[in-house]
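The data below hold one chain only, encoded as structure tokens and taken in the form predicted alone.
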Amino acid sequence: MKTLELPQTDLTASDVVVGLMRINDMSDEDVRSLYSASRDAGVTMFDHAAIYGGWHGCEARFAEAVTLSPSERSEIVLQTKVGIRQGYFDFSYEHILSSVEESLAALRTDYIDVLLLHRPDALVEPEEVAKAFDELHAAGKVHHFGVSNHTPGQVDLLRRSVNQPLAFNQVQLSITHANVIAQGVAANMGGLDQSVDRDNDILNHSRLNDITLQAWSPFQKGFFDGVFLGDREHYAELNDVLDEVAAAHGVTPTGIAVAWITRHPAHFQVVLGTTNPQRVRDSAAGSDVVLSREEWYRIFTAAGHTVP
């Protein structure tokens, strides 16, 4: 598997990132074969975040079923999210620190490498993340720093209070859920909803101040509609380009769905949402595949995207 040197930070991991917010109700014995399958295929990074499993439900379980030497520890980067709360959002100072004290406990951890603001706060006082920031970093709880779902406006909007680098944005993006991507390949092209910038630009505003942005949902049709891998009756077309495109490269058609992310230049990590240890293993395949422009883009299109 790939990995990389994580721009803004001193972390090199896998491009491929397992993410656990549905390890809720699994067993010690299957967290633990999800972990080891994971660890085994090259992942050395696994996102949490506080909501998961009701409040911090996730963090705790996975350090219930998996415990960690100190030199595995070292070997592995811990993400998690803060902003979340039942019905709302907060990036208040009290809240990002009480949050983080509450995932430390229940990840059995000294430090979390990588925290994330998990969804704007439309309330935010950027000062108060930044004294939050400040005061976690100074610490050690905290290493690194970064946004999910964020649009390059509040991203710049913390930044010019907030002393750490911002280094992560985490969007969704799939091959179908890809406006991220489809909407700059369509630009300018009036009367076409592809063309339509939905998010300000967020993927060159990363690529220019060198935020890694995190892929997540990357099997999904849209917003949780169910994954398009094998769904013959909407994506047709898309399920025999995959299946072909696998075939001459020697992996899954699951691998194929990370290699189309994996391509693009701006170099993404992969989020995997599942707890299906085969599939981490299929994913982790993609990693090292390197797709053709002609392949990539006779995917993108597969997807119903336009080329114009």
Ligand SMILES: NC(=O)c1ccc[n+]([C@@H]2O[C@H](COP(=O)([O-])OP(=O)(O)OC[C@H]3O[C@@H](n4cnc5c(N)ncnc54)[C@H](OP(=O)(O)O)[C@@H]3O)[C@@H](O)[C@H]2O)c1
Second form
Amino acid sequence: MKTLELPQTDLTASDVVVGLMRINDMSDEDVRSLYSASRDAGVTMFDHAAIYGGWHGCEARFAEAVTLSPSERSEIVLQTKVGIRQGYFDFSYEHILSSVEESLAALRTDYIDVLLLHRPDALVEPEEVAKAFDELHAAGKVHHFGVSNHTPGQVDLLRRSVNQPLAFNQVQLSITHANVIAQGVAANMGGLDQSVDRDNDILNHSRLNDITLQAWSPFQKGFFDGVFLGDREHYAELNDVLDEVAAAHGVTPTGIAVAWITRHPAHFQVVLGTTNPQRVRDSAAGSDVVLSREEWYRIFTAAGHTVP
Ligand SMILES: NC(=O)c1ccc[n+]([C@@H]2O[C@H](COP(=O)([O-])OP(=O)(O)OC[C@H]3O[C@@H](n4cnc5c(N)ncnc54)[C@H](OP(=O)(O)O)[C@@H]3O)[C@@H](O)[C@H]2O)c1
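Next up, the form predicted together with the named molecule in place of the form predicted alone?
Below is the whole assembly, all chains and molecules, this chain first.
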């Protein structure tokens, strides 16, 4: 498992992150198995959000099942998110502070390593975010900050007021939902949908500003509509190529789906959503594979993207 020194922070963490959005209905024993398999595989970072599992439900489910000793707590990076409420987004000072207090209680911890603003709030007042972040940082309740699903313009607007470094942007990225990467490959190709820039070049803005990109839903075809792995009806060629490359590297197709993301020189972290310990192990093995350029582009085109 590769680890990354995360720019703009004092953190080092695994490039495979285990996301806990789907643990709400799991037994304590199954949550513990998922956690210990993740740790044994080298995972040191775990992703939550206030909204997962109902209000702070997955955060609470995790802490009910997994008791972290002080030394274990110091060895992992706990990330959570704020800003999604029932039917609207809220980056107000009051909501950021109250949601973090609730996350700390649900997670049964004194501090959150990383807090992300979950989805852009149209009514954001950057000065309010700045005040909330400064207070949380000064109180030792949150050590590092970032955003999720934010465009470069939205990040820059925040950065003009927010004193705390914005060190992360968590965005949707899988081989089949790859606009963040695929657009640039097809830049300047009139008439090709892939060339449409839907996110104002998050990729290069992040690289230029030392913002670590995190890829959520790394195995989903699109927006929560199932995984492409094994879907031969829609992705026969991709699955053939994944099988072949996986065999060549002695890992599973799941591992290659991870390796396709981690091969990118932007040094993405991959945020898994699996609740299956074996899939975590398979993903961790993928983190150690370095795909050749030829393999990377073969997978890219087999998923239906164009290399003009
Ligand atoms: N920032 C955001 O806006 C945002 C949005 C969504 C999610 N997230 C984060 O990203 C994480 C991952 O999201 P996700 O759960 O949608 O991602 P995912 O890892 O692409 O999907 C995982 C889901 O696919 C299933 N699956 C079925 N076959 C699989 C296979 N062969 N390999 C792997 N998974 C398979 C898993 O089931 P099993 O459990 O049975 O393996 C699980 O239900 C979440 O936990 C959350 O932390 C962030």
